[in-house]
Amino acid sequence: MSSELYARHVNDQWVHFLNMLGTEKDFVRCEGARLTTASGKQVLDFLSGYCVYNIGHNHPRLIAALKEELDRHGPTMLQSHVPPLAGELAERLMQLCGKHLTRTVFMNTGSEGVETAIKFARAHTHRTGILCAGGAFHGMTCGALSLMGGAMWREDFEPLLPGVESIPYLDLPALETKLATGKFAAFIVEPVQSESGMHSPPAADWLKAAEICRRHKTLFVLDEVQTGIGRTGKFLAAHHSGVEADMIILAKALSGGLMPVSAILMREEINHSVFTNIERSMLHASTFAENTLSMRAGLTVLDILEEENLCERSRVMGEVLRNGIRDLARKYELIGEVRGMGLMNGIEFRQPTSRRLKLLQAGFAKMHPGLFGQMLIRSLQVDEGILTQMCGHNFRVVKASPPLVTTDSEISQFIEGLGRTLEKVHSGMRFWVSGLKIAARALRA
């Protein structure tokens, strides 16, 4: 009944898509890295809600903290007082992200964080241009969408924000050329491009990029919505290179998966470019931003991250995961490369060399370029009880990004399940026949 109501009143095409793949599940309980269906089947989460559940699903300490906050019957979002927890969370984030980022603006989502960065950068520099990187994913609102390529995402919503231009991902000569024009307020970029296939340039390139931005008085803004809060093995992905940004955008995992919250940390002078006097004290705000439950969620997530040593756990478990997948790559020709940092990883599937696999893959690609990847995702979930997804811009890369609380046995379960799936792909016809049936259902839909 719930799927029928969702299809009738929310988004029927999403229901059709899940039913076509045969992956729709009625999840009734989620704990740590484990999801349980109504039938009692357990599914291992290797997607983490696109890097939301760093502390795992429904962490008991976070639930207890929110219950305690509710039991206080205190103010949540009066809009006419100073929310004390917002100041406390801002100070904690400054200590973790960089003491030069003395001001924080709280919003609700990563997209709102990007919108905030655009507004504050323009106000501070009195320039209108925004520079971004090809292959990026910054969100679905019109401003954030303006920083992304790809006709599918953009075409029905154009014209988008004017003055936005892109360069190849951290192409330093292109960055120098663009910023030399003096028209760009900010260069907004992800330290790891997850949706294009888990790419990240060398540490030295990030330091050079920041220096180029400083020289041309363009703000250097890092979108750490997916990479922050310990996901890559350090609190920020920027900490791997030691680069200092003028603004950092955080969201997703800061929420613990229970209360939406995003945070945009910035230098003091950037903040004062917007909040210049009393009359402008409400010039940028959001109804639910700074609400008490979201602030408590953020503070509790930071406590859990520190006390359970999840940044270091992410680093160690990530190495175990990548080594296990590389062992599989020596056996199965379709695995090309596994790349990532911490527990933010992508498994790239390359073009096969054997004649049989070449023909099969070519046939699938003609039906739809993402069909092979979706069949891998389906096989992992239906046959192995493992939830993951392809990268949004790159159908050849499958994500492996479990919660940071994932155990050694769960890493082993993923590697073993992936191995059995690859054996089906390489040696039998069942995998390929299932794909043809799905393609046929799609054509009839």
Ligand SMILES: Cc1ncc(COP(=O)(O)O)c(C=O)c1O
The other form holds:
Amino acid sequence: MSSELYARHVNDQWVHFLNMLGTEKDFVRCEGARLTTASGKQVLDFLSGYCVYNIGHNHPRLIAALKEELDRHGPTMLQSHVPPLAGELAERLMQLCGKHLTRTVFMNTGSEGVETAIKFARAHTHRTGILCAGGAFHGMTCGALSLMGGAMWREDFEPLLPGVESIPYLDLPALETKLATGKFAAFIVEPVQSESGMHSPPAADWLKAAEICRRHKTLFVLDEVQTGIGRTGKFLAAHHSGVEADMIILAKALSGGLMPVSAILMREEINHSVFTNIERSMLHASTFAENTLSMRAGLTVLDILEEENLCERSRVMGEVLRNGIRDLARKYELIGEVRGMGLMNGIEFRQPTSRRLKLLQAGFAKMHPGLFGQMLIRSLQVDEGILTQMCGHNFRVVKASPPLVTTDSEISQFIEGLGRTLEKVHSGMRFWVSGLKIAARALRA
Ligand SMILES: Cc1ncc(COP(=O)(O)O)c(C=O)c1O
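Moving from the form predicted on its own to the form predicted together with the named molecule:
What follows is the whole complex; the chain from before opens it.
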């Protein structure tokens, strides 16, 4: 019934999509890295809501902290007071992200974080251009969408923000050439491009990129919406290279998945370019930003991250996971590169060399370029009880990004399940017949 109402009043195409795949639609309980469906089936979460559930689903300490906050009956968003917890959370974030980022603007979503960075960069530099990287994912609001690769996401919504240009992902000569024009307020970029297939340039390139930005007086902005809060094995992905950004955008995992919150950390003088005097004290705001429950969620997530040593855990478990997948790659020709940092990983499926697989893959790619990936996702979920997804801009890369609290036995379960799935892909016809069924359901929808 709930799917029927959702299809009738919210988004029928999403329900058609899930029906076409034949995967689970109804989940009733989520704890740690484990999800339970309405029919009682156990599913292991290796997607984490696209890097939201770093502390695991419904962490008991987070639930207790939010209940306590509700029981206090305090002010949440009067818009006429100093929100009690926002300063505390901003200070904690500064200590974790870098002492030069003395100011934080709170918003609700990652997209709003990107919008904020665009506005503050323009106000600070008095330039209008924004430079971004091809293959990026920055969100669906008009400003954020202007920075995104992928025609499908943009086509129907153009014209988007003027003055936006892109370069290939961290192409340093291209960065130098573009910034030399003097027209760009900011270079906004992800430290790991997740949706393009999990790419992360070397540390030295990040340091060079920041230096080029500094020289051309263009703000260097890191979108750490997916990579932040311990996901890559350090609190920020930027900490792997030691690069200092002028602004850092955090969202997703900062709330622990129960309240929306985003935080845009920035240098003092950038913040002051907008909040210059009393008249401009409300020049950038959002009704729900800084609300007490979101701030409490953020503070509690930081406590949990520290107490459970989740950054280090992400680093260690990530290595175990990648080594396990690489062992499978020795046996199965379809697995290409296994890329990642911490528990943010991508498994690339390459073009096969054997005649049988070549013919099968080519046939299915003709039906739809994303069909093979969706067949894998379906098989992992239906047969092995593992939830994951392909990268948004790269249908040949499957994600392996469980909550950071995932256990050794869950990692083993994933590797064994992936192994059995690959065995089915490489031998017999059952896997490929299931693909035909997906295609048939797509045609009927
Ligand atoms: C890197 C990155 N930036 C920004 C966003 C947008 O965040 P939101 O969906 O919270 O608006 C996303 C969303 O997936 C993202 O992955």
